[in-house]
Structure formats: C-alpha cells, structure tokens
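Read the single chain below, which is given as structure tokens and is the form predicted together with another copy of the chain.
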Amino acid sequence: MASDHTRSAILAAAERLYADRGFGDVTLRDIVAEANVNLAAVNYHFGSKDELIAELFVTRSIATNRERLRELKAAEEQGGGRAPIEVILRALVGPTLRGCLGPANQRSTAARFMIRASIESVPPIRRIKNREIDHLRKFAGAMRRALPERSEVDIYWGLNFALAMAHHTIRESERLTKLSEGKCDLDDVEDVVARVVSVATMALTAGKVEAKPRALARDAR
C-alpha cells in the first residue's frame, strides 16, 4: 500500500492540467512532469491513461450524483413522499451549477475539470455518462409523483430541458458573457439556478390549472 503519495499526486496533476488545457493536448508526459513522478507511474498505478481519466471522472461524478440524491431525498421526505416540482428541479440542476459556475478564481479544480468533461467528451468519459440513465430515472420518478396529472412524455421533455439549460449554460458560459457584454452575471450562481428552475417549472406546468399561482421561484428553498 505504501504512501499513496504518487497516486494522488498524479490524480491532482491530471485534474489540474485537464481542467486548464483540455484532454486534447495534455499528454501523460505533461502529467508526470507536473506531478514530479516517473512516466511509468501512471500505468503502474492506474493501468492506462483512459483508466486514469475514468477514475477522475467517476469520482467527481458520483459526488455530484450523491449530492443531487441527498437533496431530492430530503425534499421528498419532508413532503411525505412527494416534493414540489421546483425543489426536485433544484436538486437536479443545483449541485452541477453550483459546482461549475461562480467566480472563476474561487472555482475549484474539480469544477473546472467537470466543465472540461462536459465540453470535450472523450471516449472513457462518454462510456461512463451512458450509465447515468438509471440516476436520471430516479428524478423522472420523483417528477411523476409531483405532477401525477402530467403525461410521461411531458415529464421527460421537462427533465431534458432542465438539464439542457443547466449544461448549456455551463458549457457556453463564456460565450453568454461575451454576447451579453457582461450583463448576464454567471457568477451569481443562485440567480442562474433560479432562472433554470423557473423556466423548467413553467415548461412542466404550463397549460395546467396551478394549485396556487407561484412566484418565480427565485427565492425558493
């Protein structure tokens, strides 16, 4: 077992480099140089480059998913098995947005890595993403419970659009800032979350008689 120092030095260096420069032009030699370890160490500790990338991604990925499910479960328990749709959506997109947006200087390496992973989809990561469906199904279930009168198709479309707005905003945050000449403040994460949740909620409840007219959910939770 030993110190494990080399192993974690590689992980840290790889995450940092991938976050900064993307998967495309970071080689194993760059990583080992940054980590101050020998080239062969990567294959010794991880087996292959792809397995290193996969380990980085799954680690961050299950952390996000756990956070999502924690919020969802708390909300459903509090509501006796049925949570308001806004809160479900917030549990879905909140952790990702909070992880990936916010002031750049205080954005964690982990967050920047996940942004990269979302922009440049590299094979080992794509393989893992495909297994995320089961996770999403749990949210679809919660949403169905929250909106029992809504058709399943509409639920899935709402889920799709919610993820769309969250991921696209992360992925294209730079362009949105430039396009809006800074008027859209991507650093105000809670505002972004509120906007996404609000629009997704409208998408899911439009054309229905609402139990109670809701505010924009800007200050929910």
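All figures in this text were calculated on a predicted structure; none of them were measured in a lab. Heads up, when I say rigid core I mean the largest set of C-alphas that superpose within 1.5 Å between the two forms. Residue numbers count along the first chain shown, from 1. What changes on going to the form predicted on its own:
Relative to the superposed core, E120 undergoes a C-alpha shift smaller than 2 Å between these two forms. Put the two forms on the same core and the Cα of E67 is off by less than 2 Å between these two forms. In the core-superposed comparison between these two forms, the C-alpha atom of D191 has shifted by less than 2 angstroms.
Moving from the form predicted together with another copy of the chain, what structure would you give for the form predicted on its own?
What comes next is one chain alone, with no partners or other molecules.
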C-alpha cells in the first residue's frame, strides 16, 4: 500500500508541475520535491522522465478514447450499424473538446496537462500518438460506412482534419478569444463541438476537389 501511495504521489506531483510549467522546464528533482519522495522512488516506479510522461499521457488518453468509442458504439447501434457522419465526428472530437475547454475543465490539472501535451509535442507523447491508432481505425471504418461514395483517402484526410481542428481550437483558445474580442465563446463547449463537427462534415460531404495544384502551375507556364 505504501508503494502504491508513493506511485500516486509521484504521478499527481508530475501532472501538476507539467501542467503549470511544461515538460522541458520540470526536472525529476522538481517532481520528487513536490511529491516529498526520493529520486530512487521515481526510478523504481517509472525508470525515467520519459516513462513518467508516457504513463500520465496514456492514463488520460485511455479515458478520452474510451468515451469516444462508447459514443461511437451507441451511435452505430442506434443507426442499425451505420451512423450519420456528423454523429460519428461528434463522437470523435466531442470528448477531447469537452475534456479541455470550459471554465471548470480549464482549471483542472488533468485538462491543463492534456492542453500542455497538445501544445508541446515531446518525444514520449509523439511515440504514443503514433502507436495508439486502433481506436482511430474504428472511426475510419464507421466513416466509410456512413459515406460509402467517398474514397478511403478522403476518409482519412477528413478524420485527420477533424482532429486537427479540435486540437488547434484547444491550443489557440486564448488567441481566438482575443482576436474575436470575446465574440467566440470558448466556454460554450457544446457550441464549439457543433462548429468543429459542422465544418468537418461539410469538408467530407462537399463536392470532390482536385488536389493536384502542380499540374495547374505547369499549365500556367
């Protein structure tokens, strides 16, 4: 039990410090001081700073991905195995946006840690993102069932753009608030979700656009 308590104390201290100061500015010595443990305890439980960051990120990501898949499954069951594209996209981006935006979440350590993880692409987090893609394959499959007329390439680009919009909105929320002089209300999280879903849906359901600008450039010469 004492070992479990030490491990939990290290994780909690690391998450607070990373959320407040970023990954590059926090050392293992900062973490052991915050957690009131010794350096050997960190090495015993995690081995390295990278492994500690990875553990925190995986823990938070699992919760988000579980909620994504729960919403996707419910949507497909309700649609008899085929959900509308906008409902699929809402399941994809909604949990991420709800987890990081809004007055309550922005003040929570977990939300600030995930926002920091979105802003600072450190190697352990990049490795996990590149490895943990099975849940995204399930979304791509659902999107193909919803839009059978779209090519597989269009589906993957659409999924990528939807995720990119969600993460950019989280990263740049303060700038958007200043730019719009408060007219864009980032605290209205359901409105933010609806806007991201609307744009992503339009991109996938609009007429096909040729993505070969080089040929046009040669013709112009």
